[in-house]
Every structure is written in structure tokens, then in C-alpha cells.
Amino acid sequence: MVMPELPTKTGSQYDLIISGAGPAGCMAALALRESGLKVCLIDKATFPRDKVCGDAIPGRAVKALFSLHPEFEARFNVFKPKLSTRKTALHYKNRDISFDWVGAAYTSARIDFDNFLFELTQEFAKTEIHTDCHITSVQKENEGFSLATKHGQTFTCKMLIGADGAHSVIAKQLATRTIDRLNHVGSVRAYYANIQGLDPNTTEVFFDKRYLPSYMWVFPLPGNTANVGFGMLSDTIVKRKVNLKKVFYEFIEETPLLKHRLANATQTSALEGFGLPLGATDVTISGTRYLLTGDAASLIDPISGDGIGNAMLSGKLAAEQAIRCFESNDFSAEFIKEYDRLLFSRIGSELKTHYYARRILAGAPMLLDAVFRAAGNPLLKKLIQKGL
């Protein structure tokens, strides 16, 4: 049941808060549903609600959700509003590199797919939930935490989860954590409507040498529209004084392809911006009484710009360390740190390997010169492949 405001200023003492109702947190509250914990899901939007970002459903996502129970699967399999991504095309100088999917993944725009959770969330989770709910402070207690809110409310807990996304109030006040302009990246996207030789179920990247490793992408979504957005390297932007909306504009007037696909298509909506905390191992993203999740721990993968799978699977294994924590009355930092360890055993070597490709691509941007020229090699197409 989705709660109103509280017009009391305090609230009920609860075993687990997980502060941010997106994919990471939702994910939380459906892994939790049978463990017994009074737990509070708060979220300072209302439902449904638009996220800015790419709006690709990679497969770990889908993975993390059918893993909790087979009626989630059923459910995903009749969402309506999604198409199934079977083929990624890379362009670069009128080149052309296109890879099979051979796992299951989607595009839904983000005002869907997470709502679609949301609803599972309200149907599925014992949890109390309560939206347009802004929380701005933590304050750390001898056995958990207070959090007050922008209405003067103050809820309190004995653990945890931080699931706010890229501006996590959760990280910047328990991690500590600030903007890292080497590991983040400023993006900017828009709804496009008609665009010519749109393949419903082919995402599309292109590249500009001027750009690299930065580059523009098409992802298709269901009424013949499509999410097209551009990325750079934050560092970049600050160093070199870009204006990305300037630039989405250019890429496409100075692309021809896309300039003749888009000629005749209509912009459905503003072009918005959105930031990305890429994903690194060297980060705090536990300590005692918290774990953090999704976007708030900086789980982005450095080369596809992809969050969400990485944010579902952390939802995931963060809700069964909170109960391992419960059914050992253990909520210490060391323990909390097995968190770390099995997430980072399933996504830290990925997150590595994309990093320095990147940083690589970066200094070395002739490389995709060789591995365009390259690309009837199987070896080589495989190993791109893999790294999307």
C-alpha cells in the first residue's frame, strides 16, 4: 500500500529503510518479501514517474527479476510496453559492424518499466511504501540511523539500503561520496517519433572521431519512436567547455546517416540531461548498518552506459545481506563487506575491463579505425560483442 505523507513528524521505527523506489530499490523490497522485517520503501517522486537515461533492459536486469519467483517472469513476459532487442549496429566513416544478441533484452522507456516494478512491488512486497517523499539528511543512531525529510517528517531504522540514485543522499552523507569527474559521465537525450529505417528490435550506436570515446545512440521503443542520446566524459566537458545539447545537435547535422534518417522525424520531447557514475571497484558502497545499490554505488558500466542490471542484481544481493544481518544480529562493517565481495564476484573484473577499455579508446582513438577495418574477423567481432 503506497502511504501518504505523515502529518506526524515522526514516524514508526522500522527494521530496514531502503531509500529509493527505482529498479535497485524495488528489487530490494520484492527480495524481502518473505523475510519477516517491517520494511519501509520511500521514494521523493510519484508513480509513474520518468527517469532520464538510455532505456535498455540488458538481460542481467531480467535474470535478477525472474530469479526472486516465476510469477515475476510471467508478468514481464506480458508487459506490454517493451521490444525485444536481437541486433546492435555500430557506424563509424559509413562502416558498419552489426552483432546477434543471443541472450533475452529489451527497450522500455523508463517511465514504464519502472513503474512495472513499482506495481509488483506494491502487489508483491510486505512493505510500507511512501512516495513524494524527499529524504534530506541521515543522522547516524547507537543502533541504526534517523532520516528526516524536506516535510519535517523523521523516520528511523536499524539498517539501511541506499537506492537513490546518482545523487544519493545516502552516499554523499554515510559514503561520503563526491563527484568523480574521471568516472562520470554527463549525457543528454530526447524521444524521437518516425525516424526512417528504424528496426524495432536493433539498437544503434554511432561514433565521431571527435568525440571518442563518447558516441551517439538510437534504441528503438515501441510506436515506431525511439530514445536518442548522447554522452561524454564529464572531465571532458568541464575541460573543454562543451555544451552537450550543442553537440547532440551537431552530431546528428554532421552525421549524414542520422541527418537523412532523422530528416523527416519529429522530436516527441525536450532534450533533458542526466549524469552517469561509472562503475569502479575502489569505492565504498557498505559500512556499518548501510549497504548501497544501483546508480548510488556507481555501478554503470563504463562502455555501454548500461545501469540497470547492475542496479537490479545489487538490489538483489543487498537484501539478502540485510537478512543474513538480521538472522545474525551482526550489522558491522566487516560483516556487511560480504556484500562487496559477492557483488564485486559477479560484476568488479567486467566493470575493471570496460574501465581501462575505455581509458584506452580514449588515448588511442585510432583503435576503432583497426577494429572497424577488422570487422569480418569472428575473433575480434565476438570479443566487441562481449564488451557491450
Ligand SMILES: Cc1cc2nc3c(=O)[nH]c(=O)nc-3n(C[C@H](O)[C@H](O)[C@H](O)COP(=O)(O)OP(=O)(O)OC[C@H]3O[C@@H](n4cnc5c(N)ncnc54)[C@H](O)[C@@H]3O)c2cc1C
Second form
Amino acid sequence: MVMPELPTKTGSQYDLIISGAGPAGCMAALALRESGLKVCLIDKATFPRDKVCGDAIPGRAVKALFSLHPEFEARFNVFKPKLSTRKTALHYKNRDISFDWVGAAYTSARIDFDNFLFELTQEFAKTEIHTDCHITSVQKENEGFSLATKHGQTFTCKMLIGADGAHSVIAKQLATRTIDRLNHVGSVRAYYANIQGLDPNTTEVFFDKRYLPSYMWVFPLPGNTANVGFGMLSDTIVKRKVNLKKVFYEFIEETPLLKHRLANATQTSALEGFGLPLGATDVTISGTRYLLTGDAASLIDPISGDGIGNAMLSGKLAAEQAIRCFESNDFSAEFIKEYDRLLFSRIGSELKTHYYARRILAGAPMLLDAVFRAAGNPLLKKLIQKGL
Ligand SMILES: Cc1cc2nc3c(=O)[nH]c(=O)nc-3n(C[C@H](O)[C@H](O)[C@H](O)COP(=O)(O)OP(=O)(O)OC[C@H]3O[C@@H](n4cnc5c(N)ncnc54)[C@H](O)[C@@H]3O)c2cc1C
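In place of the form predicted on its own, output the structure of the form predicted together with this ligand.
Shown next: the complete complex, the earlier chain at its head.
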């Protein structure tokens, strides 16, 4: 794309700053690579960095990446530390059902996958990158923002993409975001080696009627390892004073199939926790001169917990909106709202449906029995799979 000559400033002044180099931030930087804008990508971590996650990489994530350039698809195809997952098996009350997935999906430890995206960004995006650079505050100025960091640096920009995750400083300070415990999940995960009967192409989910609609996941990873995790609505955690780490081990101990399969497995990492801001369509995700993406915009699927796909899609759409803003020299909230419209036209109804499905299942756990019964019928099984 040919861009009009754009005024840029020198030093630590930019046209656009992206806060956070996770999937949303890297995707935005990659989508801006030919914009001609002076872009800066800032992350508090140094890479490779880990992120507590289930490590399931949804098809939407790779589709968004491939849509930018065929070379990115070629690079992903030769990226080794991943498995291709084709099936999900659900286990409940000694019954199992499984669904075959039509589209591509993968698992890859986030330390590897995020580093893959980060290196791609270093190579292809004409972006200045600052790591080990913790943004502590954002200040509105006449024609943009000024960002302050822990180490006393100041960065200024005309436009800002907030991609700094679930605890986003940008979302808190510009969109006055707080945690909505009724739409937020607290989760823990650990890595295990040598789980019995692990199929490298199947992600597994275990339910227990005491914790519905929560579940434990076992997602296979390369080298006969797996990511094992459990999450619960934050409101329930607080109200019932749940110790999530304790429940994690109790869940394994009290689920005969899991206990049996993990009997000779080794836990190879600490059990670590992190929050999931579930997707909603009524939160502020943009305003004058700024856009929020990924977890900073609360875009995680309320049923599957997948957030990487929506993070990458939103990163791409935010970058495209930013380009339109510079082309039209219009940074108004009204103009930027086009981003909200385009994003929610893609994922809004899915987020809403899954939000209500989660609430219904929480209120009527017996529905899961019905799902397992219905899955015996091939036609109904197809419908369930479509709904998921
Ligand atoms: C336990 C758990 C399991 C999950 N399982 C899955 C799954 O299996 N599949 C799936 O698709 N999704 C899953 N998710 C959700 C997924 O992890 C997120 O949706 C995804 O990481 C969002 O990407 P992001 O780029 O928005 O944020 P992040 O990946 O969190 O990246 C944000 C980046 O911003 C940086 N940053 C943060 N604050 C600052 C600051 N102040 N200054 C500078 N930099 C900053 C961070 O260092 C980080 O690199 C899971 C989440 C959890 C917690």
C-alpha cells in the first residue's frame, strides 16, 4: 500500500506505539509493516518469555497470520515445536465423546509460539522494539499520548494500540477497565511428561458436576508432554473462597480416569495461575487515538477459553484501522469505532452465544448429561460441534 508522506518525529516520539509483544501486539506490528508509519513495539519482558496458557493455538490465529503474507504461512509450516490437533475428547461420568475438527488447530507451548511470532516481527516489521521496558502510566496529550516506564523513559505517540494483556495499563487508564468477576476466569496450569494414553492429535477435557461449567484440560504437546489446567469463574472463586491450586490436585485425585492416567506421569513445571478476561461486546475497546486488542480488550471465548485467535485477529484489524486514521488524518473516537464494528461483526455473535451458553450450563449442569446423550445421535452431534 502506498501511504501519503507522513510526518514523523525523532528520538522516542512515534506515530504509533504498540504496548505488548504477545500475539495481539506482534500481529499488529506485522500488519503495519508496509504502512510507512514510525512504529514502536514495547514489552516489559525479554523474549523468549512464557505466558500461562493452555497452549492450544486456534485455527483463527494461524489464519489471521497467513492472511498477512504467504511467507508467514511458510515459516509457520517449518516451525517445529507444535502438534496438529484434529480431535477433542470430552470425558464426563465415565462417558466419552469426541469431535473431529474440520479446520486446522495446533498446540504449542507459548514460550515457543510467542517467540516464533516475536522473531517474525523482528525480521519483517519495520518496527523499533523495546523489551524489558515496563509501561507504568499513559498520559493524554494534545495530539496523542505520553507513556512513562519503570526505568524512567518517556515515549510519545500520536496513536496507541493497547496489546498489554489481561492486566493492561492502557485499558485501565484510558478505558477505566476493572475486572468483571462475573465475566472473568481464574486458571492454573502445569506441564506434565509421560501421561498414559496421550494422543498427540487429541485435546481432552474432563468435567466434574461439582465444578460445571468449569473443566480440566489435558492438551498434548511435543515430546510426550502435556499442558494440564483448570479454571473457574472468578466470582465463584471469591464467593466460595476456592483455593484453585488445591482444587487442581483434588480434581485429578477424585477423577478415576485422570488419576489412573497421571499415576506414572511427572509434573515438570510449577503450577502457575493467571486470569482470563472473557469476551463481552459491551466493554470499551477504542477511543480517541487508541485501540485495545486481545486480552486488553477482553476477547477470550467464554466457553473454550481460546483467546489467541481473537487476539491476533484484533491486532490485525486494529493495525488496519490505525492506517485508515493516518490516511484520513482523523483520530476521533467516532472514526475509530469502525474498528469495533468490524471486529464484532466477525466475533460478536460468537462471544454472545458462548457467554449465554456458559451461564445456562452454570445454572443447569444437567444439560451436560443431555449433551452427552445427544452426541449419540450423529445429526445432533454435528449441531453441537457447530455450536462449539
Ligand atoms: C490458564 C490460561 C489458559 C489459556 N488457554 C488458552 C488456550 O489454550 N488457547 C487460547 O487460544 N487461549 C488461551 N488462553 C488465553 C490466551 O492466553 C490469551 O487470550 C492470549 O495470550 C492473549 O494475547 P495478548 O497478546 O492479548 O496478551 P498476552 O499474550 O498476555 O501478551 C501481552 C504482552 O504484554 C506485555 N505487557 C503486559 N503489561 C505490560 C506493561 N505494563 N508494559 C509493557 N508490556 C506489558 C506482556 O509481557 C506480554 O508479552 C488462556 C489463558 C489462561 C490464563
